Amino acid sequence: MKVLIEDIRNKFSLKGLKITPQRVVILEAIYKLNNHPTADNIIEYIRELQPNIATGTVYKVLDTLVENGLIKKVTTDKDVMRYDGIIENHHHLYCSECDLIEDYKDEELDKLLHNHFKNKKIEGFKIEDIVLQIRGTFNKC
């Protein structure tokens, strides 16, 4: 995935966030790793470029990126927090064997889910987003 620093800077500007080297390098790492990385994966990747970045800074920036809708959190069955740089609607294929997560896009499924819950009208509950995590095993494991 080709990542342009200028695109990252624009995303921060559009959200009204201060552009800092730490924020830029962390969001860039999420995009470049492109595999729903954990905070530890991100720290390991970044430390090759910026060995002095503090662990606390990485966690604080990750929280800021989530709060501002620039990334999403993804939790696995093993309660491991991972981060997703794709904020457009999509689902996940989760391998319960190797912990791999792959993105899954399906407009037909999205329409089906949307219509199902629209017709159900769950009283006292407003749906903000529907994200499926489909569990199974990949044949490459």
Given for the second form:
Protein chains: 2
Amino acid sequence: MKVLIEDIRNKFSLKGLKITPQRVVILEAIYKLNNHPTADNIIEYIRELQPNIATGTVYKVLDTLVENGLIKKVTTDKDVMRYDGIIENHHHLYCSECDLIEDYKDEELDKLLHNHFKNKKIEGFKIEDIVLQIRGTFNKC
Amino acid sequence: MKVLIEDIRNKFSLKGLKITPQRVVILEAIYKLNNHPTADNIIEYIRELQPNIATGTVYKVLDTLVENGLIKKVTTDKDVMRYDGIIENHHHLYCSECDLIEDYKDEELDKLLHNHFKNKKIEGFKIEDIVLQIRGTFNKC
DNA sequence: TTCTTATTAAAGAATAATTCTCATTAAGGA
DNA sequence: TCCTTAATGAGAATTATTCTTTAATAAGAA
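For comparison with the form predicted on its own, provide the form predicted together with another copy of the chain.
Expanding to the full complex; the earlier chain stays at the top.
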């Protein structure tokens, strides 16, 4: 994935966030490490560029990015949080054999869901968004 | 929810698991504490009946129950695991305002999904099951 | 450009959830 | 009932994450 630093800086500006080297390098890492990295994956990756970045800083920055809608958390049944740089609505393929989580986009499916819930309201609940967790196995696994 | 101890003992027998008071009381707790309890919720609940149960035992038993398909893990974006005593396929309503997670069953939806993915295969991936994470807010929250 | 100030980061201690180790106990078959 | 093996208790250890304090720095103002 081609990641332009200038784009990243812009995103921070638009949200009124200060542009710090730590923030830039962390968001860049999430974009480059496609497959839903953990905080630890990110730390390992950026140590090369920013050897002195503090662990606490990474967690703090990740929180800030989530709060400002620049990244999302990915839910798993493990006790390590994973992050997603793609904020447009999409679904996830979870592998039963390994820790791989792949993105799955399907407009037809989204239309189907949209229609279904347009007609069928859920009593006492207002839907904000829907993410499918599709569990299965990749051929390669 | 009415929970019969005899049913619980049967479930263990069917899986070839030894019937211990700890296992019985933990599975019973999960059935009674409807809303997807954490390990801590369970410990707190069962301390009344089994004051000496060890924390490690609870986690061990929960693992065993999951491995044997008697309960499921519920994924969240928090770092505490939650458990679900309902093993039949169903979906979840996640509240944005609080920690409430409610079950959502919808056969019509399941048929829709089944049809959709019968026609539209995902390249290189074999689907085992699909859970919808429906995020939104409950009126009461 | 330099100054000012609030915000952010570093460092490492603290916490919380979960796992591990090992001695003890108990379930279930013989 | 006894024996074997698996499960539990107790608490230490680990791991991911958060918190606290102090020092550094980004960004707007002068």
